[in-house]
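Below you'll find only one chain, the form predicted on its own, shown as structure tokens.
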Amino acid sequence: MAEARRFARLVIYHPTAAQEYADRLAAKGVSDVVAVARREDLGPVCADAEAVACWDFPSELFPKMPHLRWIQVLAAGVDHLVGTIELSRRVQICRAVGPFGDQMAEWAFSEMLAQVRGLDRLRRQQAAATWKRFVPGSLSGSVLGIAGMGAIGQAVARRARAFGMTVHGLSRSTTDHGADRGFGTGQWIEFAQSCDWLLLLLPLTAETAGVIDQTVLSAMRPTAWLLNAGRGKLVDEAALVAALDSHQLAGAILDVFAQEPLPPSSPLWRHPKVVVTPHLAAVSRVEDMAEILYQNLVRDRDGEPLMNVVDRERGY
């Protein structure tokens, strides 16, 4: 008689929600799960693990996990694992893809609308009991450049059209991603020159690290805004501050940074042309991540290919 299929032996490592993930899986019939909240508790439970769900994971434990076959990252970013030399190439890394598009779009448009409609100015006038009318701007007719036209970028592009914007997209493939005009990764200068708003949604790879440098920033329109919700290290932050100081662009709206939390000493906190948000443009909600994890557990049990497996060579 053939052996009955079973779910992979799973370790969930999460500092605040590990048990909630385990409880949600248990309600779906997944019971061979160990929930770990503290790093120091991982060692004794890892030897038999066949799968891991985590944000991050201590790399020194990977050589001690001979049965590990795949990792479900409970987020979209995987750069912290892709380059981990202790992780065997036979272990598949899976990204979380799907639930972040709506959140990212709402973040981007809330911040862009705040600028064009003058919300800060209105709040200051209200606080001073000042009735002073002015003519707000509009997103309609402007160009939104999206660097990274995957599922999240395409979700943002759909909203942009509802606001009457034109979408320019930059990606490895310049076709079939829903932009009005496509640019390849060798066309950064032309892309930057074309945008009123430039939104970064790229993964961090060897090719994209520091891609927003002085050359690209100087190509932007002096009325343009840079938005970064991809990875902090996409942007040369010193070059960005210099570009803002020299009026090479109008402003920057930043959700991610080279160092997080952003140090109090960073000039970005106090720069009059910078808006800082604390890496919350799109957050990993337990209900969404648990469902993605469950779907891959089912696929693994049934011998089907896992979803959203990372190409280690590309880095995403």
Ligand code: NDP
The other form holds:
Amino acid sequence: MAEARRFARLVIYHPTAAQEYADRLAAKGVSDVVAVARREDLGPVCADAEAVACWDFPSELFPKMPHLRWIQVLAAGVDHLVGTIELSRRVQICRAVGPFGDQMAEWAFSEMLAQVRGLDRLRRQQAAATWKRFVPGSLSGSVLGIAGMGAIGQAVARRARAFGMTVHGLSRSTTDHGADRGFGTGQWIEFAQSCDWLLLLLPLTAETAGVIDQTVLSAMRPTAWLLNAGRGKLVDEAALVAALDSHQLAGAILDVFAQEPLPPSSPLWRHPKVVVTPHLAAVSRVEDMAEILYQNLVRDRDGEPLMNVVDRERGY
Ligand code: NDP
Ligand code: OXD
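We have the form predicted on its own; now please give the form predicted together with the ligand.
Next comes the full complex, this chain leading.
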């Protein structure tokens, strides 16, 4: 008799929401789940796991998980796991796709609009009961360059058009991703020269680490802004501070940093041309991630290919 199909034995590792994930899955009939919030509790429950859901996972435990077949990362980026040598190549890594574009677009547009419409200045004027009119800038007619025209980049691009912006896009494998003008990896300088706003939505890989270096920064327009919501290590932060100090670009809006949390000693906190947001441009909401996880559990149970499997050679 054929063996009845069942859900994979799952370990959910999350510091604050592991049990909430487990409860949501239980409500859908997935019960073979162990919820773990603390690193020290993982060891005893790992040996039997066939699937793991996590943001990050202690790599030294992977060799002790002989049944592990796949990992659902509860985020879009997988840089913290994809290069893990302890993780067997037969284990598939799946990332989350779908719920981030809307949030990312709102982050980017709230920050860009705050700059062009002078929101800080207006709030200061109001606090001082000062009636002083000025002519705000506009996004309309400006060029938004998006490096990383993937799921999230394309969602931001759609909103940019609604604001009357022209979209220039840069990606790895194609220049034909629906931007008004497409650039490839050999065209960083032309790309940087062409933008009023340069938004980084790249994954962190061996190829993209440090891609925003002194050379690219010096190609930017003195009036242009850099926005980074990809990963901090895309940018040479010391070169960025130097470029801002020497007026090579107008400012930077940063959601991600080489070291997170951003240390209090970082010059970025206090730099007058830098806006810091604490890695919340597009957050992983439990309800969204639980649904993505559930869809993959069902696919796995039914013998179908998993969704959003990462290419481990490519790194994203
Ligand atoms: P996708 O994989 O859908 O898109 C990645 C894009 O980057 C693709 O267009 C890809 O090109 C391009 N790319 C990859 N490598 C290179 C390279 N070497 N040079 C140029 N372009 C390259 O990812 P998502 O859009 O879903 O997410 C992007 C990143 O955003 C995540 O990896 C994560 O780091 C970050 N993120 C940050 C969040 C935050 O809150 N700050 C929230 C969510 C995500 P191609 O199309 O040719 O494959
Ligand atoms: C992600 C993130 O990659 O939140 O999803 O940074």
